[in-house]
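First comes one chain, alone, set out as structure tokens in the form predicted alone.
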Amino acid sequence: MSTTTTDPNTPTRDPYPTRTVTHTTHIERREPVVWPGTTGGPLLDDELRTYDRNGFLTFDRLIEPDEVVGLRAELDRMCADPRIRADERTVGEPDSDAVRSIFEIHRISDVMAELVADPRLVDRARQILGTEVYIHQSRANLKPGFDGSGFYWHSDFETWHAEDGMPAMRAVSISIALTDNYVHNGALMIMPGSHRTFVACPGETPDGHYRTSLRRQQIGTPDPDTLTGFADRHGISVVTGAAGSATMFDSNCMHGSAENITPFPRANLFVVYNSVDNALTDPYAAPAPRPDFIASRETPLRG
């Protein structure tokens, strides 16, 4: 059984053991969804209640149209830069040389660094998590027309707990659409309410698992019976929106997206904010931590 240590002399049992079992198991969430600790913020009470209930919240226009144009141009530049394409932080599609993801975008681009530190994002994350925050992960996810593969159903927290050593469900992702996200071009799908149940997955984490999982994840995914039960219980929400729209979602939401076989490309930026009180430890179910460009331990963002 994995352990984590908040005091060097007081080991505590891992509340979310995973990848140590022979079959999928369910564990009820221990932590709050909206944490106390902050006074005020941009999110209204109704929005906080919606986030607490569903595990996610959408915004029709978080980023202005002129900003979208600049961000999309910067992403296009990054994708065309041979040095960035050759960098380990760039992940290709499993069956082509098209770019699937670029990680640590705030370290690669000053334009992206300005975005992830923007109060429109950071203040919302602080309000949800109840503390100062830092960037656990930033990335661009692309689904080119006709060539964008999907992301299978998973909980981010299961991976971040198992492979990065994230102790608790105290992180939030903000996804920003740089293209229109339609129901038919691989939009994000979330099972509302699924964030209240942790799904422990079978299997063991191979050494260097990230090298294959970022292209096509197989370890750390629930079985079909679990997914069927969750879909029956929670339903599936398809998150669509115009370029500039955004979605905040809890680290434990069950989510995924289908492949893009349409002519319409999909490009989204993801920023994951973690509470400074939820610092990463050793991995709970992996031989070694993933690289810092996937799971950062940087200092807090202060605005």
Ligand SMILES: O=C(O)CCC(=O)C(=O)O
Given for the second form:
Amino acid sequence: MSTTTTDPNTPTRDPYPTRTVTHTTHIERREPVVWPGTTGGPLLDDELRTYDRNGFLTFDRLIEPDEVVGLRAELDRMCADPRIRADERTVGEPDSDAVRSIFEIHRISDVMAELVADPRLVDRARQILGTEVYIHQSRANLKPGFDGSGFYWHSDFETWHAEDGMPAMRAVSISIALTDNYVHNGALMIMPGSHRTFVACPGETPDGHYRTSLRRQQIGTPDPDTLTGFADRHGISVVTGAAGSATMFDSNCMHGSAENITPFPRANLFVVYNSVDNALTDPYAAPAPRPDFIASRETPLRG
Ligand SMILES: O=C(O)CCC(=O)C(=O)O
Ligand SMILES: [Fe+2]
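Right, the form predicted alone is done; let's see the coordinates for the form predicted together with this ligand.
Zooming out: every chain and molecule, the one shown earlier first.
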């Protein structure tokens, strides 16, 4: 069992030990899903209840159609820019030279910077997390037609805890669809209610794990028995929606997505907001922290 030391005199036990265990274990979530602390905000009580129950919430039209056109044009421009393609923040598909992901889009592009600071996103994140927030990670996931590969089942928090030193489940992702997301072109799948259970996974994090895991994750993924049990218990929601729709989801949702063999590209942006009260520490189960472009260690400022 790993420990994390915040004060040398009072070592605290890691509530979510993972990758230090010999077999899969299930640990009940300790933190709230919707945190108290913020009064007012765009989310209605009903929406907060849905988010609390399912661990995610969808919006048919968070971004207007004319804005979507501008964001897609910007993403196309970024993908075609040879400097961005050669940048370490750009990750290729495992089996082709197509772009799979671009990380830290808000530092690469002014258009994306404006989006991640938009009150439609930030105010919703603040309301869920109960404090000011900062950006832990931003990325575009491209999934081009025919050869866009999938993302195997995982909890983001498992990785952020093990590899980035994120102490608590107090982060929220907002995924924005820049193309239509259908059941057949690799839409996000989430097991509703799975956010209440932490799945500790066996297997040690190798040095430099992110170099391979960003193309295809193999460590930190639950075993088939766990996934079967979760799917039986929670079911699987496929999050479809037109371009401009968005999904907020909790850091500990069990989620993934299939490959895209259709001709219809699926391009989604992901912005992860973390509470300023949940700043990263040393990784809980990895030899070294991942680079800043994957997990920002900028000192979160209180608002
Ligand atoms: O793009 C997707 O479908 C899933 C991405 C994801 O889960 C992640 O980036 O952590
Ligand atoms: Fe994820």
